[in-house]
Amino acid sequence: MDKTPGIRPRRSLGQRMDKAARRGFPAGTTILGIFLISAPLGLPGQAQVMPAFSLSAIFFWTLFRPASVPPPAVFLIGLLADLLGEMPIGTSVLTLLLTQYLVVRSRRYLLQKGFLFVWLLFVAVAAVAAALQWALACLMNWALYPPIAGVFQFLLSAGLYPLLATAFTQAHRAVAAPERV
């Protein structure tokens, strides 16, 4: 935003709906990708996608846009992963408000380091995170699961970042950045 003295012309309302578009662009991906993860495709290991899927997206979000995505839509984004995923409801929201809290508060230090230390940082989250899930599974059902479904869901998080890491910095560049209006 521009914070020189001087008048500027109002903006328009199509100027203004593009912003606002362009500001909801990460909450509104996020949630539109839950959807379709949540599709009955039948693929091999769709239900580990979805939190893989999420948590990378919160957490690329947080960290480069944090007024897009703030604690009651990243509360409503988990309770929608919860209720879609078939997962006890709380587990992804605590865990993604868990994540975003500590994206916030290390961002200063994380926009000054490089992609690897980055993505480095997030496999030790998507590891705690899975951890978190299995544990909070296990213990809203009371029953021992086995933890291979945390492993796979860890494994296929920190695999599938970078991928998902790549198109959104395209997106923040591009589509997403409001600065463009």
Second form
Amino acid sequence: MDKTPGIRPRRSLGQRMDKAARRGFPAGTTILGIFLISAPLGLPGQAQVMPAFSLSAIFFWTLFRPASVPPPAVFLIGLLADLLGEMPIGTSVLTLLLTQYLVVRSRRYLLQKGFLFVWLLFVAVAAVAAALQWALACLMNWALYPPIAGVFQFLLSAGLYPLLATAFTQAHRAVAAPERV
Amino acid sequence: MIRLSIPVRQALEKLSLPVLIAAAFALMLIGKADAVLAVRVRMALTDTLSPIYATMAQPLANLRGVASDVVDIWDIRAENTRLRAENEQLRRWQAAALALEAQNQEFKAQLNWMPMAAPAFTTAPVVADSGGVYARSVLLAVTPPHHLTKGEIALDDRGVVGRVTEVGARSARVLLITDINSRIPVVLASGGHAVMEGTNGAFPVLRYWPEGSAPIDGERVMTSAAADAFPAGLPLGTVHYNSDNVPQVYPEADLDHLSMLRLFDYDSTGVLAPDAPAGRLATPATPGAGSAGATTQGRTSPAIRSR
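Since the one above is the form predicted on its own, can you give the form predicted together with the partner chain too?
Whole complex next, starting from this chain.
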């Protein structure tokens, strides 16, 4: 939607591509990250990085660039995370969509707050998300899994967010800034 | 693209999230109802991605190599102290060995001792590990100018592996000491005698020791010259009692990773090695076990014997 109406020269192809790239940056990097995390890196705790990363990314980008992560994109990201992260299909989709819903609803309020508050809220969201995914996995496979994996996932999400948020903020201000075209 | 009025578009945008949440539930139900579909989708996705992962594999391996190098460097200090201690211990052993060697020389000089003929040996590569659940044996490749004979004793760099039981034109089969058909008279470091029986498992067991000289845990087991089946003193392994209180022998030879075997022709085996696996045709005219010295193979070497 054109926020600043007026007469100006038509954009060149390069400019339009640049704009599209900047617009697609959040969803694109998230999908790329999911592919990378699912690669056989042989890292310890790699299975838990996937939900931590996708949750952090969706939380951050929904908060700061909601237009770049529309719900269908979140749906796709969740589906990829489910398929590549060996989760029961649909659980990440649901968790990410609910997270987005929550962030969209409280966005105006959150944008006025500092980083620490946002992080604390994210920690709460991560706790609920980890519990939800654990419960859904148990329910879908009809087995009681040890909750330690969920606890680990929560801790990893909470700890990874500041790192990812720093990187995302840099990108948000430089590479992916849509107004810099 | 269809042009929609702004209120409709806004309504759609608001609606899309709840609709997709509902779709997520539907997806979960589909995934639950049709597990095969989920597996196939997953497989298709990983199939598509696998070339990318394959190209990533080499740099990743390099990276992991660097990481493990760093860890190795980190560990090098502890490793160094351990090696120093081990070196010290080995030096002590070396001293003991040299002292014993000197003593041995002295005794030989005094006793007019007659040395044993150095056994001839050939080396052959292991080409197939035909061991299974029911037999433990390996196949050797033998190139034509060389020739093995039945009954030769196979050793790897650490200890006895087994005996040659079948000889073909280009191959030979070695029955491992762990095979159930393998029975070897042994002598224990404490002086007792016993028979080592294969079990087809990883560890042979000891049987038939005289009363009062039970094997001691941890002592070395060597071949005995009893029944003239083996020369005395070849290293076999060490004794360990298992949980059922049966003395097992942990073989000295690395039976799981055999690649090259030395085959010694001791030329004096009166007892022919058993056939492997059980049920194959036995060679005729074997003398009764224990008939010492009676070689039936026409390969006696009086020159060596009478020296």
